[in-house]
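Shown here is one chain on its own, the form predicted on its own, set out as structure tokens.
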Amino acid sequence: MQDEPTPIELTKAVADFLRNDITPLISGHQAFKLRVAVNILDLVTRQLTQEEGSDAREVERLRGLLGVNGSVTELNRALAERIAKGEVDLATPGLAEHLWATTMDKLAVDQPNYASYKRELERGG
């Protein structure tokens, strides 16, 4: 569907509603479960907004490292196989940088408030 609101807008609206209107009304274990649900909705929103770009960057890095085309899943499988065979290791030019960039992209979606992630962002990591 190409109608408005978008899935991103819907997910964010539900999370904001739960966070701002419902959270103040409940307490105890139910409040904990609500915080978990809000965190999940926030995660889904980040996935919807960031994963396409991070996947595209990952594919480009993997293509450069491996010299082949494929989906992000296929290329990661090929990289894992080459690592397992000893054909690729941390001495391979670009591998460490690729792994670091992939980790940072994944943390941006999964754990953007992680202290070490924030510290690396400040350092330009």
Second form
Amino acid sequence: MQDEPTPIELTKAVADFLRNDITPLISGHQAFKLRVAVNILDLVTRQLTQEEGSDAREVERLRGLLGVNGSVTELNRALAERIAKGEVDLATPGLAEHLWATTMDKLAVDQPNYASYKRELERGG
Amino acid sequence: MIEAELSCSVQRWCPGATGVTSAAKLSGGASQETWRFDITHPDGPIGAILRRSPKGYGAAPTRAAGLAAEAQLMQLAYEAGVPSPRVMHVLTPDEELGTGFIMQRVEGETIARKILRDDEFAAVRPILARQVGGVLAGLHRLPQDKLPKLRSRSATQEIAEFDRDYRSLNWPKPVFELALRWLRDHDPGPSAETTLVHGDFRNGNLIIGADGVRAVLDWELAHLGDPMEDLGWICVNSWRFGEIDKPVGGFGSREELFAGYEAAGRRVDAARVKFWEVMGTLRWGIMCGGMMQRFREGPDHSMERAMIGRRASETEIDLLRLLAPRGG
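Could I have the structure of this protein in the form predicted in complex with its partner chain, to go alongside the form predicted on its own above?
What follows is the entire complex, opening with the chain shown before.
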């Protein structure tokens, strides 16, 4: 087991330092790039915090849909193939719900301010 | 140092010009650059824009029309009254500037967030969607016998191409697979007429002033095809910048866009527009994947590219909203 503080805590500390202490000192194109860098660290922090739970739920849904076992990547590949072959589609019970849940979990990490995501969140997650 | 070459160039084709000042690079990757500069002239400075591939970058990407075709299209558009910058000069090899062209600079705003939010544009926003419809109608009516040689693409060929692009990314995405199936199942077939299609008609490629659309830029992806493609592309949610209830570029409704198009004497096929909106959403998603791939493979190991890769999920939620909307 690795020592502490955790990657989440470390990433957050770097992001806070750049945001609070460095941002006021930088201008122009470098300021834009700094903002991108801070956004990346924030995204990584969200992913480290949420990934374990959302992957576990995704795997569970995928097992139910596909009736097979595997890693989250293997199961996604299998589902993609079945959709491509036309074996699974929106009429398949559970598929739309699964894709919605998975996509909402992704947006929560990638882009929680994206307007479509916020709208769907208001609809009840 | 580009000013020396530009100075020599303008003195050859712009009567009275004595040189150039204030050359500044606006954007560009390795293969295509945009520069702004001022031509020094006894009547006062003339604002100009250079679009070029520097020497050694002759080959355009497969989908691009090429800078020579772009210049020709902008000139045709300008002559037909479609808002477009006037092309002043097409570069020749002895000018040592690479390949490309110089056009007159049109003042105005291209940044969507400003156009959608700033007070300066408050009065123009309500009329933009209708105006854009009229501009597209003019563009689709450009005389085909005068067009440069352009690739021709049907919906069926586009689906096949996106399918191939997506699979080459080796990036399994069930939502993209679903969209590809939907597109195949809803392929509207050949369109009743084939016209010039701008191919990238959206926020960012339009110069807007307090009076509305002043210029259509970036004809790089122009081709021959279904005119409804341009109407669908400007409705893609990615160009609404948060204004998701105003499908046309975040500033207007489909009804206004269609009314402007039909008032200019052309017909709208709303089902085809929807098809191209789905296609456009997937297209941007696959482009995000392309950014991720280029980021990984280098040499442009930039943070911006990396983050655009992560924006593919935005197109996934937009595709779900289009194809599997949830109740209420």
